[in-house]
Amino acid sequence: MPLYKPSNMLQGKHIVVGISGGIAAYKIPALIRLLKKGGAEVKVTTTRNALEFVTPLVLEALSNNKVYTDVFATGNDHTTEHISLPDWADLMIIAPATANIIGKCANGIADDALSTTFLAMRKPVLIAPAMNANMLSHPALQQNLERLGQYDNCTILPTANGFLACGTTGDGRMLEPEEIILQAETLLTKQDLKGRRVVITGGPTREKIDPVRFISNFSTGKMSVALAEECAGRGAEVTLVLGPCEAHPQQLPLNKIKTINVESARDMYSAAVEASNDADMVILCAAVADYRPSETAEHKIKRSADDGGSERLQLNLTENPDISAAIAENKHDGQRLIGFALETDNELEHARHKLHRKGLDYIVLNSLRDQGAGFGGDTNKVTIIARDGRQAECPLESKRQTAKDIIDFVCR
């Protein structure tokens, strides 16, 4: 799993951690740590059991809050604490939550801190399962979970299958803390997508010279994956249309990505025209090869003349189909086109000038001369622009920050 980057989503959020007394609760101080490191306000309910595993002060001490152990407890700082919680809270996360905590909440059963809690709670609630195996697969516990699932505030991520603490290795393992604050993100973040389907094409393509040379570009395929990441967490259906590169986006239960692998201009090209013909949304931030040898040698081409080769090696180039130019020309109504253009000088004026060229909606604009901006980093800073003359500047942020800027300018 790729370490956790805080984004701006849990900034200023109040979130109730819930643990329940499985042994998967000595992961959630680094998942509270997680949160608080994203700028969310945590408070912590747990079950008496959960505090055989953690203790009070690990809990308060990275949350920096009291933490509501008893319903009765003298401390509390509200004499109706499991009340109060729920009115504070924007979002609860029961983790772990074993089949007891699931088998109260399913059934309306309120007799600890955590499960009355859960039963005032009105807001999104993810609930992180973990347990045995046979635990798991029990009608009973089955039963419960599909009866928690149909309430409208309960999310119930599936488990892991791994090494289990009984010593078996099984489906049970609850996921890790990373993998439930990135779909905590995605409950908090508003689903003004959801229903679209959306295509983003990303990275470099290769065009073979020989079967050990390509001609290729920079591109590290991160700024598509961003966007891919900030639509499906937006609810939509997104296809990645992604050349070869490291890059490659988090599969969540809640909102997963599908990526179709491609190398050259042409795969890239047969892909995205199919995958574009019922999008809402195409995002065309592919890195894509204007042009690609005329003839790809079918054995490696030697260095030098001692070896059989030339000591000139000369290319003859072909260019390569336009994507969005063929996209635009079958584009139905209500479908936004959204391209991308990288810049060294005139920025602007060559911009729009591809904009109406290719018939697009929107274009994002990238120069190179902008320090922190364009190929292989963690940052961009963008200027984008609409077809109807509307503009806005993007400062130097991360890339995930940017994607959430772009789409919520084009969306307006």
Second form
Amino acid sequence: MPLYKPSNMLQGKHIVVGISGGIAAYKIPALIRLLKKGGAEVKVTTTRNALEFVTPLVLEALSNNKVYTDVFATGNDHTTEHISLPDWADLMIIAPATANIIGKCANGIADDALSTTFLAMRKPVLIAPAMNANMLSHPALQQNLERLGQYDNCTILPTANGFLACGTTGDGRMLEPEEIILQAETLLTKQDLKGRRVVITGGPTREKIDPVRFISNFSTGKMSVALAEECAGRGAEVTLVLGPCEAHPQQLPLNKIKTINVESARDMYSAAVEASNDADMVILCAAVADYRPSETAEHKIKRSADDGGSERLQLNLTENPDISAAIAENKHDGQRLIGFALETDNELEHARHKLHRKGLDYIVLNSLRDQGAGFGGDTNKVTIIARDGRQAECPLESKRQTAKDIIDFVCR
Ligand code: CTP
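Alternative state: the form predicted together with cytidine-5'-triphosphate, after the form predicted on its own:
Next comes the full complex, this chain leading.
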């Protein structure tokens, strides 16, 4: 399960959470809590059945607002809350969305607080279905989902496979609150990269010595994944060419990220060069091994002299191709190339030199002397340098925030 870390994307946003009557409603207080933690203002509307699973008191305490459950209640703040709520909201999240509320929303039936609010909503609506696997696969439900997904402002989230409240295992679980929030953030993000293609290289490469050993480096791929998620969140179609590492992007419906997993520098070279042909932006974030063993032993190299080994082992190394240089050579008009430099001394001078030597438009400098920067951790501290001399220093911050700063700088 992805761990949600509040970014500043929810700050000050107005979000209506619509809860319908499914067992997954018990998770919605946690969703509201996370939205509030991220700085959003939350108002809640529910169907009557939702209140069988979660009480208005909990929802009011967490949202700090009155819960709208009854169109005809005399205590409502406005006489027409199903109109004022959508006017107030930047985004509506319907979670869990039962078969019943999906059917109503898809077909314009408005007979309770939630469905009337939905019908008056013109801003984005994120819908998180949850139900039994047989109900989910019923053609009637599938038709309703398809119809709902065709409305311009509606985004339907997938369901997850797993244990269902009815005691069976299958498809139909609601996505976790953390996953729903990540998608909400994407919907609230400006789509300034819509229609753009971005290629990103990331992670280390492995250069095989024999079937069980390789040369590599400490890169974890986290910065490239943060960049991929940032670009995809802003509407780009992203190809991430990723060396062997544990980091991987969130595979959710709004993230248009295609990941190509590669192992060696030469694999990365082929995949990245090909993908870059029609890219608008190429970000070279990978820590590519500069050299590979000139020969890879077919069998495991033995240590003991009895087995054909020796006390000293010499590896001959051959230089790997430079991916950034090859892409720069074929660079087309309007394509932006962004490289990274990890330096230990004379950082700015080395980075500027690398920027020009490699034909890049921008270079992002990490200094290994800065604590919390570079490989491994969840934070980074970088200086971004443009070919035209512009320069920006970013503070120590999360890699996701660094990714945002880099893209903001490059798109300025
Ligand atoms: N890079 C690349 N292909 C390589 C080596 C590096 O695309 N074979 C890219 C990296 O992804 C990075 C930039 O070039 O964006 C700089 O990488 P770096 O390792 O710092 O540069 P090198 O040219 O290898 O210089 P050196 O290691 O001598 O500092």
